[in-house]
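This document starts with one chain, in the form predicted on its own, laid out as structure tokens.
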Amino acid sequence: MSAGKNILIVDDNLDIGDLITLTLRDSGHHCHQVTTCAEALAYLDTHVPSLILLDVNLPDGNGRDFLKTLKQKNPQQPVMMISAHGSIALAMECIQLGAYDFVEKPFHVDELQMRVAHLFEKDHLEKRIEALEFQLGEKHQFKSLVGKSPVMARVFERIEIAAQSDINVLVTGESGTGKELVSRAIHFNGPRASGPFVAINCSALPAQLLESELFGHEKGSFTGAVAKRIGKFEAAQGGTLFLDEIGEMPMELQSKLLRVLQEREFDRLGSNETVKVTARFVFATNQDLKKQIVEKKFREDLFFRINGLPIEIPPLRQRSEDILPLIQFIASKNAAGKPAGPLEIDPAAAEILFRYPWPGNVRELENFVERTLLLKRGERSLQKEDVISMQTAAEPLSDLNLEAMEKKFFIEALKQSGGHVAKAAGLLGISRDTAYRKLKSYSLQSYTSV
């Protein structure tokens, strides 16, 4: 039997709630019963159940009219009517206002256990084509680019834009916020959909590697090239080429990446034969770019070419009422395709979410998340303990300087991975790059042993 769900039943008539209640108890569901419409929306103040059985007249009010709140409130809620006066016009009504089923008094048990173990079960079947849909990347619609906010709105716009053409698109933002998802959602929107998506990070290889991986090479072109290979800009082809970390290229590579862009033609190592692009190029970076103009690390020519339509995303503690929606999908992933209905969030667990600094950003929530469900052993619930660890970093944001706060933030994280930069990394939800890069800037050399 799949896991139990949490349901709440609104029902002025306590016979017929304590059978709904033995009824689905049966089946391994977990039964929250309630008389009146304020008595259920004091219950969703702090509760998010996979099914609300409503009746159509309650003493405070009309069900319909109460449906109408619950779904304003919250759109994919399932919500299934019960009504001792039911009728084909009364039905279609409330389907038509947003109701799953509408289930008529009296009715058999093995009736509603089976009305709502085929709502359960048509839910399951959405989420896990969903799941299939974005591990086969079969359209990057924004399934996986999560919030509501003004700041992501504006990304989503940008993202739009981007996506109906081929000007090059330098995605901004630091490390853990979602570029690469960006630049998935441009390419899985666009006319490109249907050829490859190839990323590359800049930072992960050697000069002559890189140059290699991108260009491709003939065989003898150099020592160990024992083979012909295609490289980055040829897989791409009629695709998207992603390079993250640009901020990273050698200064050498810039100016042949400045040829390949202005060119539209490129050379593999050890040939004379000109290869046309024809792919579209996305570029990410976490590094203020004209800094490293100034600082002669960049190439301003190279910069102006990239820069065709910036996107930039806002970190994490800059649009904090997209945590909880984040933390809902992470927790839905995460479930890997099986049955699990929304997490139940304490109101003191999210305010102290709400302002918690979020250092290594959506990356970091993501670990948050998964680590707290592996640790609670399937329990979808978020209590205050479970984040009791960041109340003391739950302070105002405008209270606080954020510099200091990052610099506090990495020596604690050093202190807990006893000096591993590694793993202070994998605790802050940020690359071991980036961890080094940071240390470097704070001078925080001294409490590293590895």
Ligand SMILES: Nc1ncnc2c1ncn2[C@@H]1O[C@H](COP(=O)(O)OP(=O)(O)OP(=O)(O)O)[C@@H](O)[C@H]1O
Given for the second form:
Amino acid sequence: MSAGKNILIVDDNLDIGDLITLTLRDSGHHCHQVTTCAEALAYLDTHVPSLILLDVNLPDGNGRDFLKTLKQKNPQQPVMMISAHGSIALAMECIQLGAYDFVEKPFHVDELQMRVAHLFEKDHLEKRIEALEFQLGEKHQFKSLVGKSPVMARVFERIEIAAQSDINVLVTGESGTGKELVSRAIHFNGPRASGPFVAINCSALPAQLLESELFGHEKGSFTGAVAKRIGKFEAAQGGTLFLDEIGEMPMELQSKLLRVLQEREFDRLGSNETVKVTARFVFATNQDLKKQIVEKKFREDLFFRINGLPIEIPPLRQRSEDILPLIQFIASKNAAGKPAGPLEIDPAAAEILFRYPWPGNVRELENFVERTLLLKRGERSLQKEDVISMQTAAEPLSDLNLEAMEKKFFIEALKQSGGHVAKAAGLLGISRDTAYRKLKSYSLQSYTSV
Ligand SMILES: Nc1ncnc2c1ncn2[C@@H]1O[C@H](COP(=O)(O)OP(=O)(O)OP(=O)(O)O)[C@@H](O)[C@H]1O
Ligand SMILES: [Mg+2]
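Swap state to the form predicted together with the ligand from the form predicted on its own:
Once more the chain from above appears, this time first in line as the rest of the complex follows.
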């Protein structure tokens, strides 16, 4: 696992450089030696070493500043410092700046070999984890869909099943829960992705106009039909037709739609020409269709036809685990090319966001984050005062003090990140060091896995 890597040695002491080269060649690695920062930079123009061994004191610069340059060029670059006894403090500083480790001169060859092997092993594991996470993400994240909660995992599973079939899908959920996004995910993650995705809102038009939008019409087929027009059924051929707010479709059109779904063909208005339907159908509603059936506002036979595979998206207040990941996602989308780390979220603010009922669901959260970032003119943090207006609507707070609240908040983040401290820090928008410090001060090490 640790054999055969390319290693760059930057040390002006040629004896030390030679010793390192010999030692690491013994472990099967390839070494390249340079004696100055300038030579190292020239080498890095054309090479990407698996490890750089960097002396703390160099003739044309100090190792600490050079480390910063290296990390700027490639933040993932593993660097190990070589330090003489007198510069241990400097070497420690380098570790804070992202160097992996340091070896002290004079060193024992076994020790050097061991430290290098350890670094490659860790690097290998990290890459493996990243690859696995990527695969998992590809499978379940559907790119723009964020969700860590178990209820959303079930939604993702259904999307996957729906995407691989042509079954009629009914997506339900309150306003702003992501019904349209889910419908797009079904289309774009299946074999129809290269075909059109056509959406029509059934509540936006009066019955006759909606009918001609769906079916298309010949010129002169009704007053106002001044030209032949292709309808949505036809426009969506080979792709997906998304009928949004299906609960609002006028009754008389419902029976016509039912016929199209049963026979998979239709006539353009004012024409006898029969057109075969090759689109698949996805429907969405925030209405309770069963209640509408009882109230005779929705046809029961149409309901059974469109409800081939139901996908119910739970409201945001029932999946508070999704709130922080969504905020970070929205904030990163809104960074507009500026270098943007995660948003730093104050525990007291998060506590309010968790308890706020979010009647407008993800759309409301999105508006809130965008508005707040705009008002804060690029300051990337969420403080209690940013959410103060939500406090009255939030569920009453049991008498927690600030410390207990912060602790609860960390536990929550750790749970969501599977005990992975770096990821928990990412969710909270704080540095890894701060996260470790807090973990220690709250004695939460038992919640960590890494
Ligand atoms: N899981 C999610 N991940 C990322 N963004 C989401 C998610 N769910 C919703 N959104 C975002 O929230 C907003 C609302 O989503 P969408 O329009 O799909 O909701 P909807 O259920 O169709 O709402 P309505 O009932 O009002 O039509 C969109 O900007 C969408 O991108
Ligand atoms: Mg919608």
